[in-house]
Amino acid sequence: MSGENLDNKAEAAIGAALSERFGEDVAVDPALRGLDELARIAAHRSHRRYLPRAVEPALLRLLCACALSAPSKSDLQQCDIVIVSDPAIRGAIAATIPDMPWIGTAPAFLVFVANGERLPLLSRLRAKPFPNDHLDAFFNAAVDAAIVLQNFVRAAEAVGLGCCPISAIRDHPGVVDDVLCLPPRAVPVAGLCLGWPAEAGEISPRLSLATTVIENAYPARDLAAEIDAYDRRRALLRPYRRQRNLARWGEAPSYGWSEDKARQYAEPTRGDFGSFVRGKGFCLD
């Protein structure tokens, strides 16, 4: 297939994926470089079912190197990646999240760690003060970890792998801390299931670009109406298969994204995470 035909195919794939995701047409200049990469990004899906095929250690190391090539705040390099290859360690983490069995069955599982241990060590090694021990120090490390995680997903999908990030490892961070022997000022940000996809997966519809892409300053708007429109569009494309906590909330005649998220965050969760982060040595003031 000629280069022009490949570009046309990528252009069409980008347009179709973004139309499905956002419910609107997004212009794609066919002369742009990197349309294949944009097509992969636009068509991103999470994968929770995998083929019984290993992800080779050399490939994992390559993907980690690519992921850690991401931007880093002030070149501080405050993200570590833990490859969890020990079945006992992975099993201990999976046991805290029983409603996500793919944590135990994925061919590979990784944990992305915000590691603020090195920065104060540099200050001590070079006999310098460390006056910036406040919330921003934790925030910088956590953002670094999030950027590296996304870069890993991008690299993995480029070679045909599927991923599913797992924020639920923060439900029981003490368990993760113990089994991974995390150092001081190191906090688990997210896990990641990884493998060769057993199925295509689905595109998740997102809030409209009018809701989440702002030019210059936030305008006056009817956010409730925008959310309602998103609920209705999403229900047509990808309705929820089940309703959360029927025993408490009953069955809603119309169950969309807003109802699901309201129910999800009506339940207390991770209320002790701040205490855990402080216990690891971070100051959150």
Contents of the next structure:
Number of protein chains: 2
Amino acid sequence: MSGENLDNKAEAAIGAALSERFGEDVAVDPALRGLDELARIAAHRSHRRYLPRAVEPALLRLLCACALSAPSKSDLQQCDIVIVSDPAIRGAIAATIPDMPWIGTAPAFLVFVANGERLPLLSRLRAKPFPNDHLDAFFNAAVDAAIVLQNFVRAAEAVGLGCCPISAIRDHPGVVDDVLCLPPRAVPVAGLCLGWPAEAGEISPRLSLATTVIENAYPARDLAAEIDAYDRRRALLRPYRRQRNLARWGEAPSYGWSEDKARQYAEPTRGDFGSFVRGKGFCLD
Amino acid sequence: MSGENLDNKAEAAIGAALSERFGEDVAVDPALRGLDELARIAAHRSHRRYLPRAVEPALLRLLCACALSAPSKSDLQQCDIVIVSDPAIRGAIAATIPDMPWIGTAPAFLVFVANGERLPLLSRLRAKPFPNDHLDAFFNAAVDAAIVLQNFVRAAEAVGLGCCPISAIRDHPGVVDDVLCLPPRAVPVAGLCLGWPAEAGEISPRLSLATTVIENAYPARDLAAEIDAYDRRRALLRPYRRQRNLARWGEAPSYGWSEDKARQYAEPTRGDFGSFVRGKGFCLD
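Would you mind giving the form predicted together with a further copy of the same chain, to go alongside the form predicted on its own above?
Full assembly next; the chain just shown is listed first.
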């Protein structure tokens, strides 16, 4: 197939994916470079079921190196990646999250760590004061880790792997801390399940770009109406397969994103994450 | 050029970029798909100088849609992107960061916002309690924004644009809050300068993969020696052009990454970010 045909195909794929995701047309200039890569980004989907095929250690290492090539706040390099290949360690983490069995069974499992240990160490090594023990220091490390996580996802999807980030490793951060022997001032940001996808997966519909892309300054707006419109668009395209916590809330006649998220966050969750982070040595003032 | 030749070229480019960045060889399987994309990820560089060529609004919109196709914690969709096209608003932000003139002059400037306003609104709209006003709620929104930021960077680099993330918009978050009319529970995570690169740019050398990629559990190790080795490797490849704060610290005979970062963080910075975030309505307990 000629390059031009490939580009036409990518252009159509981008348009179709974004239309499904946002419920509106997004123009794609066919003369752009990199349309094949944009098509992969636009068609992103999470994968939780994988082929019984290993992700080779050399490929994991290559993807880690690519991921760690991401931008880093002030070149501080505060993200580490833990490759969890020991079944006992993986099992201990998976056991804390029983409703996500893919954590135990995915061909590969990683943990992205915000590591704030090195920065004050540099100050000690170079005999300098470190008057920056506050929320921003913690924030920078967490943001660095999230950036590397997403760069990893892009690299993995480029070679055809499928991923599922796991924020639920923060449900029981003390367990993760223990089994990974995390240093002081290092906290898990997310896990990542990884493997060769067993299914095509589904595009997750998103809030309208009118809601999440702002020109210059947030306008006065009717967010409730925007959310209601999204609930309706999403219900047509990708209705929820089951309602959350029927015992507490009963069966809702119309069950959309807003109802699902409101039910999810009606239960207390991760109320101890702040004390865990402080216990690891971060000051959040 | 045939597909195979292109792949050979990409394989060599990945190897060269990662060797320059990490100071070690990383194996690349030539049979992998997506080597052209991995090559762009591996060769990432920041760009602060741009051609006098606009980034068209339609392209910005396409890149925002691609970026917002990223994974989102529990599908909560807590990142917004602000496209700052109004010169007065851009100028007000740029004026707070005078040592980064590219914020005012880049062809395009965006702000990535962690928006925690919608989640408790869902609870109110659906008449549910929201017992989750704590550090993790803030953390999730910040991580979502960082993930979308990096997805944007990947999409931008795919089409040939160059980027420079700007965490310094958190130096004076109150100004950004004011001019962008940020909602309650919404905070800026980073800005992004964007344009068609005027220069090739440079690969930023990074800590050894032995330091930042961990197998299973953090081992006991001599971090000071690892940092010293990185200082030396980096000094050979990319020596600092000037020493920071000579008035306070004088001229160091050997000036590496550790000295530069220790000097940077010897000055108090962003000590008020925590109170800003709390003032926006987040609880960080």
